[in-house]
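Below, in structure tokens: the form predicted alone, a single chain.
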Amino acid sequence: MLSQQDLVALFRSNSFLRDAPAELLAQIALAAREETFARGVFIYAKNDAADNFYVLIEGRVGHPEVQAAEEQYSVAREVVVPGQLFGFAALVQGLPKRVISARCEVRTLVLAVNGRTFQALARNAGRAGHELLQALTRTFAAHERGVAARSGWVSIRNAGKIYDPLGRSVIAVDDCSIEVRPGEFCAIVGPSGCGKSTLLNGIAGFDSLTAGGIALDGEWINRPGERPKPGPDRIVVFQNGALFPWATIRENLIRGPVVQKRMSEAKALERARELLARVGLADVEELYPGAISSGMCRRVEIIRALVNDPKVILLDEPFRGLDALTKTVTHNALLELYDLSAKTVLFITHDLEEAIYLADRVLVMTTRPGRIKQTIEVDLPRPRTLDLLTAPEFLRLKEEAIEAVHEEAVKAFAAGEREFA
């Protein structure tokens, strides 16, 4: 067994690891244990969920997807050296599935530490903390673009947005950090005017930061001091609709595509029929927009997003003011159609339950100055049917949003908030 000195040694050798606080450091080693493995073993496989990463001791563990064709990756085939770190995934927010597994080629002694357990002491530890785990997550978020060729990671990191109604400044979001990973449907729920629809505008590109900064797989898309960056690789749906009234729903569905040149007008036609019969709109393409229902409208808005074929899909409360039914109907039309196309979701809501029965993850805002409060795992299988609605961890997710969001109302109306944002 290694001592504690021993542990903070081995950590110090990691190039990610040695310019850590010494407290974080110490508080990582007690929760670290040993694991010895058999050579042949797998440490973890592909698809595994990501509970541990892992600090090589001593031996040697290879990554089999890359030895089989080591020119497409960037991605070492082996770790070798003690100190070294793999098993990144289970670092970052969320529920993340291993992208390669690791496999014993001799008899091997790593340290074992747990995701979940390090995210949090590292957030405990400042500034420092916060932006070693920044650093691991888009070491990640390389990896798993360049062996699962999976792309619409967004990055908030260190977000401010300052307002300035009526000559005074308010200060509706201030040093926000969220992940959304590649295919995650993530909501963001909290009180009215706590800067949910801020950030998806500074995603999306519609408006600036005064603070921190937003990326897209790495590119930074909106930062202080220069133009945000809209671009096709995000899409907004709305809450009001924004499908064009004079034109037929098939003319929605394929102008973007068509106008940017990046389908034909066959092609992007197929496309919309397919996902048109997915959810039940297989007769509407003729009609204009204003002979159909509202919930089919937002049907349809989907499906034009999913067309165009963006990295990430932006929703802002797109289903406010639908009835109970019509709801219902529409959140298993979204949900068939995010099975099918794994895009990347960001979802803002007010509605607990709603969001809770879609998302992966659900984060809750503070009241303004937004900040996250608190994530809520939402480990629920997919496809999501409605029976999950009466299941008691459902109720239980459910109850623990409420409690969050509630206290959030409660400062902001004793504050007297505006919502702003």
Contents of the next structure:
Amino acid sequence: MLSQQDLVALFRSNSFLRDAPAELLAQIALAAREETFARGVFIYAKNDAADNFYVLIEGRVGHPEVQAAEEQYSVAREVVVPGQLFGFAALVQGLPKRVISARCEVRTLVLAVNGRTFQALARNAGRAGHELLQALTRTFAAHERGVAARSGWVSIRNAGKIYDPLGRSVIAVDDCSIEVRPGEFCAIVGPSGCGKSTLLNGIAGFDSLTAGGIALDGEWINRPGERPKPGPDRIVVFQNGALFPWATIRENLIRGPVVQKRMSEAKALERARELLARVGLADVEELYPGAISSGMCRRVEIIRALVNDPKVILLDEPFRGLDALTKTVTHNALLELYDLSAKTVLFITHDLEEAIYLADRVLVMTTRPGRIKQTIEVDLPRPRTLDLLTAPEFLRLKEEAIEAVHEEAVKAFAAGEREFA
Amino acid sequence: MNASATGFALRRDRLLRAIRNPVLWQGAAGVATFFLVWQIAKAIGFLAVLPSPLDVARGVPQQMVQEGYWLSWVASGRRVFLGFFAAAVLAVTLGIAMGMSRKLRSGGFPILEILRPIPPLAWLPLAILFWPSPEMTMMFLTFLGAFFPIFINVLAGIDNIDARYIQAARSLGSSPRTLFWRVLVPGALPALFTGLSIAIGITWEVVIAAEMASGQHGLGYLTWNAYMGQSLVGIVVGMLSIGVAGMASSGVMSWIGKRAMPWRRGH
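Other form of same protein, the form predicted in complex with its partner chain, not the form predicted alone:
In what comes next, the whole complex appears, and the chain from above leads the way.
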């Protein structure tokens, strides 16, 4: 049996709890229960109700699902460090089911804390408590939830697009191949006119390809000679926003799932409200889009995409023209929604900082004809916060990207001059 | 009881706010200035031909009780409304059809472009010969006056709907029917109402001219008749009546527009 001091010391060794108020930790220690599990026993299994989360005291706990998906997700496969937390699902309101399971690899001693009790304690602990809860929620989203997501694999294979205006063919995209993993946040940057939007329109189904093909979860959605069909499994958030100005925010949000008859109006509304509240837009649903700011519109539009439960969300320079402050708020809203939804996101921009801050992987495209010139893996931890913008690792990645893009921009500029000469 | 009391209080508040609205008073001041300047000009000897506003005001009751005054309102209003209504129905139908079908547009647009520059009054001789009654002639002319502005605006309204909205709607899984009712129609409404308010102004112009040329009853006929009877006050009262009628129709038009497009209230 560990003493109160030992427990607090154990909590302090955890990176989430390290800076939590001492009083809160003492309260958690009181609420915690020590439990022992034999080797091979499941502490919890997938789809169990999630009531407790756990702190490892000693032993080894594995997540079988994570091992299976090792290639795709950078999630800890095993819990081995004393003080490490697992079973985050219990910390998230409204998500009462386990999405992965936990099995003891050896005889294991853990500390079980009831999630509801913990949430209540943390909420009473003021701002620090709220921040702690938020960080834990987002970690859950980025890790366990990320593993649960299995759809949204976008595969662009040798895609090519030749426009033929006035008989003079323009090669917009040439032999371009990209694989976007399920649940990945992938950004594409490149000089204007490099064919980024052509690719995105190809995935969305607005525009047909002239070579190659695009597949979603292994099925062709765009092949040359076939008329592509847009659908609610690939929702686009447009550059200047495309909320219907003649419909209220509420109608905008729930219309998709309701006309597709996938959700009742009440259900869709409930979902929309939940998401609106998450990004601080609780009381706008009666308004028309013209009555709220453009930053708010962008947030609403991202939520409209999510309410439709697509496999992939396509963002076409959605934050262009927002001022710096609004951009920051909107970035964080997008990150939070992404962490929670675990959807595949393809994000097109020419703002490098934004791309690196948001994405798991940044692809730099060449100037026309568009191809992938360079891939920058952004292995920065999630949940991401604003401190990251000044971290040395972030700055290094940014420098690398700037160099690649600058070269292309110069080429694009020269090509433009030639074209107009 | 309580609810109706609240409803009453709300209505009273709205009325009070409307009365306190400076825009209303500025407008009233403008109208008053117009008549004042006219009166002064008359007093110092300009505008010898015209009656003074006071003369007109004194003459109004007499004009109003005159047999046929209110009948003229009804007659002109009916011609304007029926011609306008027929034009709106046909122009919206054709505009939408041509807005959505490229074939229809390339087939039908050129002939309409030839007919469009012909002023409605240029149709008068032919219309008198063609239609069996003067009443139908006049309605036909108002119809012509209203048709083209509505048609052109509906067409432009559909053309100018941002492709993003159509793409977004298709992305969200809308059927062609939903796309039509939920995107094309509301998207074209602002342009439609622009067309309707231009058209209603034109129908009044046309109907007055037509009545002066060939009518019986009607505000145009009334004014012309006053001229024939050499009643200066009668002419001015007739003109002012036409002005008020036109203003009232535009007012009704923009009221309907506001109801139909609640999202544009803030604009």
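Definition used throughout: the rigid core is the maximal C-alpha set that superposes within 1.5 Å between two forms. Numbering follows the first chain given and starts at 1. Small disclaimer: the values here were computed from a predicted structure and weren't measured.
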Inset, instruction - Verify the C-alpha shift of residue 386 between the two forms: is it 2 Å or more after superposing the core? - result: no
